[in-house]
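Take a look at this single chain in structure tokens; it is the form predicted on its own.
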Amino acid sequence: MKKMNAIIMAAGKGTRMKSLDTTKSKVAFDLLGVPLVGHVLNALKPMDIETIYTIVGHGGETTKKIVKNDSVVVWQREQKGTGHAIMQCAPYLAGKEGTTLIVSGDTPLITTQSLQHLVDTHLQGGFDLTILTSIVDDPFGYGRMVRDQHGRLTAIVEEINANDEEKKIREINTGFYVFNNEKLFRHLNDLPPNPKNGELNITFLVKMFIEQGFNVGTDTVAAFEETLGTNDRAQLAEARQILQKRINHQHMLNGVTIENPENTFISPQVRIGQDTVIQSGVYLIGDVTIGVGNVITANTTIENSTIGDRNHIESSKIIDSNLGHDNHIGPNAHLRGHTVVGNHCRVGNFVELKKVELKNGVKAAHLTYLGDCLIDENTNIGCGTIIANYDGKTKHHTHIGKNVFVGSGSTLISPVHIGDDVLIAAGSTVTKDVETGAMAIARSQQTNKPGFYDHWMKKIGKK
């Protein structure tokens, strides 16, 4: 079988996104935790493609960061049309045998199955060019696929040029193509500029292939929504709804209960075990793995984290974390910065963990901030405890040993090392290491001043 390559066109300005960030490309906009172009890459990667080329231009450095690990980055320094964009791949592909699949970087709903069917149709039909089409109820704005009485494609007529009869045609061009690679790059140089704006457009190349008698075929996608472009924020929201419905539906078929699918947001790469229950308002974003039999309660956000089996996660925000078995998280906890939680832990109300490792059996039940620290087994962190890890320049690390009891309202100034079997008295500010088996008390002596309240109120003019 001859080799196949793919080209992602991702150089457009995306002016209709109306972004103030001039460094951000349209294809970098987020859709359920993945950039638009990332969804397209994910659809291409399972296919037997030798090399993926991504053409970048406006906001190209942003796009480059997204795609560089999965594709060759090709620059279109001046945006002179889609045909001109493909020309930028000539140093890599011109003269080579095989096929080239051309897709748009702003079509995040396209599936591997539809792309593979398009390629299979091209190869089985021995076509020089195969165009992905769709049948729609309202074809306004799309190029119409004009055919003769034998069903052969004779032209693609754009909306602005279509006559009344052509405007009735419901078969449209979706903008996905498979070319004989050698013929593609041989004839790109013959493209005439668009008389209106001087651009070199790939639709002109399609016209040339038809007029010169090349073998041009079509393949019709079953679901038009797969080919939808994302040109503005409204279309981005529409794509999010469609993708969200598709993802949630598959998880439910796999044995996951999603109580309110319309208000549950799950990234494509998320893995969820059977008999897990997802309540309303949950966000599962990025590289998330959730085991079997969990309950993820309402309004929880979990990002780039791993959760074991049969946990009860309540109204939490968990980011870049790894959770073991039989933990209790939340409500209103916030875990981030590659936090790792062992087994049988309790992370309770309004507890924030940042870059923390909790060993088995650690409890931090209320109103606590722990940052840049390791806490060993069976240690209890009292209410209102703070690890002050940042001195204005550097974030320091603290290590708390096993079986430690940290009293409520304590502050540990990093870096400190707390040994095993230590008691820290409530209200202490700990600035020095504490040896194993000791008790640390770090409070200033309390002084009461009789009558001082009236003196102070008079001084500030309130009495």
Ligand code: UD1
Contents of the next structure:
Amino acid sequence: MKKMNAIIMAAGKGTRMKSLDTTKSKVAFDLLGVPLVGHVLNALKPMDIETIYTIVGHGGETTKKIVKNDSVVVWQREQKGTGHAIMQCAPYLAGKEGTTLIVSGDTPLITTQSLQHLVDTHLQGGFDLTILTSIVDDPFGYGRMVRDQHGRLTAIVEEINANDEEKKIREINTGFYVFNNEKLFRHLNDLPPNPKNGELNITFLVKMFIEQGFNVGTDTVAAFEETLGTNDRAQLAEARQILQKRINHQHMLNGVTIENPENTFISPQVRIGQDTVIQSGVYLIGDVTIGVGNVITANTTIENSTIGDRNHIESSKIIDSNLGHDNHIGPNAHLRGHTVVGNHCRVGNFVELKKVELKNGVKAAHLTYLGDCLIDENTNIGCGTIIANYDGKTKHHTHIGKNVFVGSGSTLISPVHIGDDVLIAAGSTVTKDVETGAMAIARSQQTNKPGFYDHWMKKIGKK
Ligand code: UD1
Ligand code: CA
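Same protein, different condition: the form predicted on its own was shown, now please give the form predicted together with this ligand.
The next block holds the full complex; its first chain is the one shown before.
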């Protein structure tokens, strides 16, 4: 079997995105937690491809970071068109036998299935070039597939080169091609520049191939939406809606309740167990795993985290953290920095946890900041507790034992070690370790001055 390679064109500037950020390429724009070009890579990965080459250029350092684990990065220092982009792969591919699949980095909705169909059409038809086409209502901006009176393809004509007749053609070039690799690189150097803008367009190869008597075929994609190009932010939003619908639909068929799918945003790689209920405005972004029977209420964001079973998560933010089962989080809790919560815990409203480990049955129900600490089983953290973990230079670690009762309004100045079965009196500022079984009280004695109210008011002239 001759080998297949793939090329992703991802060097273009993305002028139509109108971004002020010159370090960002169009293909780095986010679509449900994955950059555009990441979606294209994910569609290619399951295929039988020897090497994927990604052509980077504008904002290339950013693109490189996204693709470098899955592809060979090839630089196109000046962006002189899609044909010129492919030329940059000549040092790797020129003269080689086999097929080359070419895709654009800005068409994130393409599926492995449609790409495989294109490749199969190419191989079974014995073609030298096969183009994926689509029939659309509004072909504006796309290359048009021009055919003669017998329906035979003669050329692809770009929007800027098209005459009025050609502009009416609704069959368009989707920007996906399979080439006989040897013929591709043999003819690439003969590409004439586009007379309108001087660019070297890969689409001009079609006419050249036909004139050479090569076998050129087409394959029409089943669903146009798969080939939607995301050239501007309106198309990006359109792509998001389509992908979101695809992802949410699958979860619902798998037994997840999504109350408002139009307003729920789930990354492609997220896994969710059955009977989990997701309310409106929820974002599940990145590498997220959620177990069964959870309730996730409105406006919760969960990023790169693992959630066990039967948790109740109310309008909270959970980043880079792990939860066990049967916990109650929120409303308005914030877990971050690799926080780990065991089982049967309560993390209540306006509680922030940063790099904290809560063992089973810990409760911190109200208005609390806990950072860089381990809290052992069944300990209760009173309202308004603060762990002062940062001295301005270093973050210090605190350990709180089992069955501890931390009174409301306490401040624990890290590093401090609290044993098991300890009571900390409300309003204490704890700076010293407390041994198991003790009570710590660290606040000044109260003094009452009888009659002082009248004395003071007279003094300030209010009585
Ligand atoms: C291209 C096709 C058009 C097709 C459409 C489908 C050409 C000339 N036209 O138009 O026929 O209908 O895709 O979406 O190919 N790129 C580079 N280097 C460059 C220029 C572009 O790597 O010098 C990359 C871009 O980053 C992008 C892809 O190639 O990912 C396509 O370029 P783009 O400018 O988006 O082409 P379209 O105008 O959409
Ligand atoms: Ca495009």
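For clarity, every value in this text was computed on a predicted model and none was experimentally measured. Residue numbers count along the first chain shown, from 1. Under this definition, the rigid core comprises the largest set of C-alpha atoms superposing within 1.5 Å between the forms.
In this overlay on the rigid core, Met9 has a C-alpha that sits less than 2 Å away from its partner position between these two forms.
Glu158: CA moves 2 Å or more between these two forms after rigid-core fitting. After superposing the rigid core, the Cα of Leu93 is displaced by less than 2 Å between these two forms.
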